[in-house]
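Form predicted alone, single chain, as structure tokens, below.
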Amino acid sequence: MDWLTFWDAKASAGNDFQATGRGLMDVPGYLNTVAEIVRILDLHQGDHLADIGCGAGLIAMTLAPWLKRVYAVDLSPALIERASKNLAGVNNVDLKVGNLTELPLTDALVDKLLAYSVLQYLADESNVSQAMHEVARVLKPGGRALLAANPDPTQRLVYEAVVRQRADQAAAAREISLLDDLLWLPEAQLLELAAAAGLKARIEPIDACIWQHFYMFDLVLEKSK
């Protein structure tokens, strides 16, 4: 799958949730997502945050007033352009084209890092390993990362069954057809890859108020001081 082309095309969607692959998300779901991010990352005023896979910039826009600086990165130049329009007038967000395996950020730059639903779009385990090392590189000592919403291979059939129940069968078929292009790594494997990059890691369940909770999990990483 050419994910760059995929996300560039998504950037022209009718609304910002659709543009970032969250077409089923409603406002309460979004607010619960933001609350989970703030809680897990333990965000504070003065923090520097990397928002990887920033999409249309909604999370960066929401959190920017409470943070020192946000470095918002996305693979898609078209999504970065859309985000720049959404963030017009916000002076503490830096937008950059890039990806989790080769971050356009300097060493030990950020206190916290968010990559929401990003790992599943990497090509293979070696790319995930590279991503883990990049997270370790850009985090300050004592920093924390949330690699959120990773699909659980043990729940794939459950997810497919839920998708097949949707009223729009054509859209359901398109979504199911993409599943083989996603990276479904088990929790234990991600924990091992994180440890190999020198990061302390743990798995956390996704809040039940967020619709993906039944087939995805969060990965929390910490860099030693």
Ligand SMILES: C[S@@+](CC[C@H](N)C(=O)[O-])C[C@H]1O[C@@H](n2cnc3c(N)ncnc32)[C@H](O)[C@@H]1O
Given for the second form:
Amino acid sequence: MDWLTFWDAKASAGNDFQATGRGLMDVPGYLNTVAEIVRILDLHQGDHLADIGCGAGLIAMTLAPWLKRVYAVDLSPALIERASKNLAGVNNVDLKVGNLTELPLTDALVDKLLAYSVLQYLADESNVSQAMHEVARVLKPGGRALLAANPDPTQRLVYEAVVRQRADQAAAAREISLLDDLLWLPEAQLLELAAAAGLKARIEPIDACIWQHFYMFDLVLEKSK
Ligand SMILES: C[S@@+](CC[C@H](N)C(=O)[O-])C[C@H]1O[C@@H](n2cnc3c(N)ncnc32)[C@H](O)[C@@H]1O
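The form predicted alone done, now the form predicted in complex with the ligand:
Up next: the whole complex, starting with the chain shown before.
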């Protein structure tokens, strides 16, 4: 799958949730997502945050008033364009086109890093390994990363069954056909790849208020001081 073309096309969707693949999310779900990010990353006012796979910039917009600076990066130039319109007038967010596997950020730049629902769009395990090394490189010593919402291969059939029950059968079929193109790495494999990049890693469940919680898990990474 050519994810760059896929996400560039999404950028012209009718609203920002749809443009970032959050079309099924309601407002309480989004607010719970933000709360979970703040809690897991232990965000503070002085923090520099990298938001990788920022999409239309909704999470950057929500968090920027509470942080020192946000470096928002996305693979899709069209989504970065949409994010720059959303963030017009916000002066502590830097937007850049870039890839999680080769971040356009300098070494030890950020206290915290977020990549929400991004890892699954990498092609293979070696790309994930590159991404982990990039996370380790751009984090300051003692920094923390949240690679959130990774699809769990043990829950794939459960998820497919839920999608099949949707009223819009054509949309359900399209979504199921995309599942083969996502990267479904087991928790243990992600923990090993993180350790190989020198990061301490743990798995966290996703809050039950967030609709994807039943088939996805969060990965939390820490760089030693
Ligand atoms: C499901 S959306 C999530 C957007 C946003 N993080 C959120 O949670 O609302 C995935 C985003 O990741 C971006 N993306 C996909 N692969 C990427 C990569 N290798 N590097 C950086 N961004 C990527 C897509 O363009 C898209 O904006």
